[in-house]
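The chain below stands alone and is given as structure tokens, in the form predicted on its own.
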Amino acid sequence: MGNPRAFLSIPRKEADLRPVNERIHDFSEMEQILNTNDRQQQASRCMDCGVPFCHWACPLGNKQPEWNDALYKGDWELAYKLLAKTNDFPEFTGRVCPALCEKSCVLNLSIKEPVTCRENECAIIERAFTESYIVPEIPERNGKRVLVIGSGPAGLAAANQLNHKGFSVTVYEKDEAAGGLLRFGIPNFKLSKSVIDRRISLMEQEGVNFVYNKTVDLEKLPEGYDAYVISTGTPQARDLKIEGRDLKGVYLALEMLGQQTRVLMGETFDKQNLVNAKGKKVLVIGGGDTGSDCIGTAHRQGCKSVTQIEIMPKPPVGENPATPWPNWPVVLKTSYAHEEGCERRWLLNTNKFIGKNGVLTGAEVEEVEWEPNPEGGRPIMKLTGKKEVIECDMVLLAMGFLKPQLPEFGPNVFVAGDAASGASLVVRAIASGRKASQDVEKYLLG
């Protein structure tokens, strides 16, 4: 490392988000950038720690110490080349990854100030595009054809890798544009869709063929291909089948998030079908990242108020002895959306939705308790009988997604991403897509 003692004198410095009173009025990206000098100083904090747990924790096996060192020394092109060896899309993970590497950073485990790996990654790839380190590379074709079904992060990674290996790759996408949940699940203010479009344009220049508005029956795959990659994600959201679910005003999270993206793309919706929080009291059910994105979107649409409820207990602040490293730290997370304004409540089960003339007016909730399971495993939930009604005229269900049930496939069909594992992280989906490309290559070429 160029400066193995920099962490002793240089504190962690993050790029700030735009001020709340500014960012909630538009859908532009929230995260700002550090100047070049500060960014290189942050990279210098990557110490010579001996065992790079960051590399171990990253599903892609990113070599953070190597590209942080190149960044610190000002060799941005080398930093990009090192990063691109393991990550097809640093512009995505550099914006929306929860940074498993940072949770495993020695500086996090010792002084709670990990290296800013995620931001450094984003800075490197943006410099690479700006300085034209990235140019289309059209490989020599090997005569084999592969169909990738689904253009989320797993499908895009599989297509990108297979194309560079010389396969002729076609991608079928059921929606009108590529990206999957990158486009229709993650809001623009976290990931600008121009970032996705830029990458798709590059892949098209390199020979990948994208076909949109194309739905495929997985029981009968299109003929004419030597191998197939199924990367259709987890399209079925977890629903809440309780009394009042059919009231107007109760929506799945992606009904709102996907529609908002389409509105920004120029599509229009009539009043009857518009999912918009303007002037409404919003209740978000679910405490994860999708719930936070619903809160942020509701603010930008002009909601009156937002309440978020979670059925699980409130996590501890800072440290959680129940989830020590190397487990993911289950601690209280205050997201960008919570900072924008939100009442948060825990240990609440939703019993029913209440309405008048077919329109939502509130939700009856009941406090719960969690008791240890005498047989081990998941704790047992018990209702307490303490009920109340939360007044609301919009409910957004953000309770995760169901793993799809796929048919039996032949030996030339490979499943990648959330379709294989159930809902997970973008970085894991990219890793899975890369693995699928290796399996295809081994199957077709030996």
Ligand SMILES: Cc1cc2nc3c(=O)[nH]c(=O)nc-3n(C[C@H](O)[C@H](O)[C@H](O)COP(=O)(O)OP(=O)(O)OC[C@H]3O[C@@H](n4cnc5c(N)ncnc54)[C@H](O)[C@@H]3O)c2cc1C
Second form
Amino acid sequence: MGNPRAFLSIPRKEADLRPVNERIHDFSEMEQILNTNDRQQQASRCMDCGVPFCHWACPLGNKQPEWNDALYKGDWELAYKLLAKTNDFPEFTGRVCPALCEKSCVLNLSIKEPVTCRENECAIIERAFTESYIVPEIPERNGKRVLVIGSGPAGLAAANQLNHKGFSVTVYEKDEAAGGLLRFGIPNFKLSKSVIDRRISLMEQEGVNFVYNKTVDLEKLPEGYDAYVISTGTPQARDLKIEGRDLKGVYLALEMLGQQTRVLMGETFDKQNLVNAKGKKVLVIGGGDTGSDCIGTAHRQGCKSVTQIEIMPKPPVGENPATPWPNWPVVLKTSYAHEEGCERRWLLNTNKFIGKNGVLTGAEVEEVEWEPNPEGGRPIMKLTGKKEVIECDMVLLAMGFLKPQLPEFGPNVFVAGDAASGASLVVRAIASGRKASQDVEKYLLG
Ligand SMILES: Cc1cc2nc3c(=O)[nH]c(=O)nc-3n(C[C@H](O)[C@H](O)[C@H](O)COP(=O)(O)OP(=O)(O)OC[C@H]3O[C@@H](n4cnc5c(N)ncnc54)[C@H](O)[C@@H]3O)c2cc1C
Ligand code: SF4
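Switching conditions: you have the form predicted on its own, so give me the form predicted together with the ligand.
Up next: the whole complex, starting with the chain shown before.
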């Protein structure tokens, strides 16, 4: 621990996002960068607690006190080496992780100003790339071949780990480029796709073989491999099959988000197939993070207005006694997208979509109440009869994803990431991919 009193004298300082009126006009990354001195000062605030709650909260078991100390002392290379031991891709988590560690930081409990672990992590890995601490390492091959199916963070982590252990790794990906939801879900303004390309290029130089536009039938895995990692995510979004679902203007969130990434990659779409919010009154159904990314994307496309509705009650503001520190707090979250402008409403069920000549003009919603379930478990929803029509010409359904039903696999097949857990987080997918790589190694090499 470099500076035992820093947390008393140095306040938390975030890099902050670019101002709203600037950032909503482009798709470039929103987050700014602190100068080197400020970054090291921020790292000095870490108290190296006897019980590192941050470390326990991080699904990867990142060693925040160790790399914060190295960062404070200006030893960026050591900080990188410590970070890389537990995290294959700090450049992804450093940008999009909700920072479970910071919620459980002791400085969050005591003064509500946790150490800026996520930003520190991002700064360390970016320095590692620019200072060339990272060079391709080609391992000696052990003669075993592994097929990874799906190139989201889980598949990439499994492939990276296995490759470094000497396995010959091929990755089959159904899309035209690698990254899974990192690329075709999370918008560019949160994670620039050049960051993914940089990592894929490194992995290719290290010997991982990527094959794109290759959909694997999971009932009949390709032959010729000693083991398989299934990391196919949660391809099926939760839909809302109500009256009017077929109207033009009602889309699944990923239809818009994935297409926007492809447009930025240079692909063109004809007017008929373009999912664009320009000039539209947008209604986002679903109050979670995917909903937020729809709002942010709609703003950048030039929408007229956005309303976001949620069927569940508004979460408590500030503190929630049901989720005390060091747990993840279930409280009202105001995301970057909400700051950009959005009407938010809770306790609304969508009854039907309304349209004219096959085109969406509004959605009929109805207030609901939630009552405790006498048998325990999920509360019971009651419709109140209070209905209204929200005028809109675009609806984005952001209601989560279904957990996939996978076939029964043989003992040499290992499932990782969202495909195993249901929709989750990038950090959990990376952790799960790493675990699958250990299972493969144990299975094949004992
Ligand atoms: C809009 C959105 C925003 C999000 N934002 C965040 C965030 O800010 N922070 C965060 O931590 N998490 C976020 N998440 C969640 C996070 O992206 C996922 O939890 C994570 O990407 C899951 O990783 P995965 O590798 O398991 O699956 P995925 O990323 O879904 O990757 C699965 C891959 O498998 C491929 N595939 C599927 N079937 C086949 C097949 N049969 N053959 C070949 N390939 C196949 C798919 O094309 C895809 O590339 C977000 C999710 C969404 C939808
Ligand atoms: S991956 Fe997430 S939880 Fe883990 S140290 Fe980084 S920001 Fe914290």
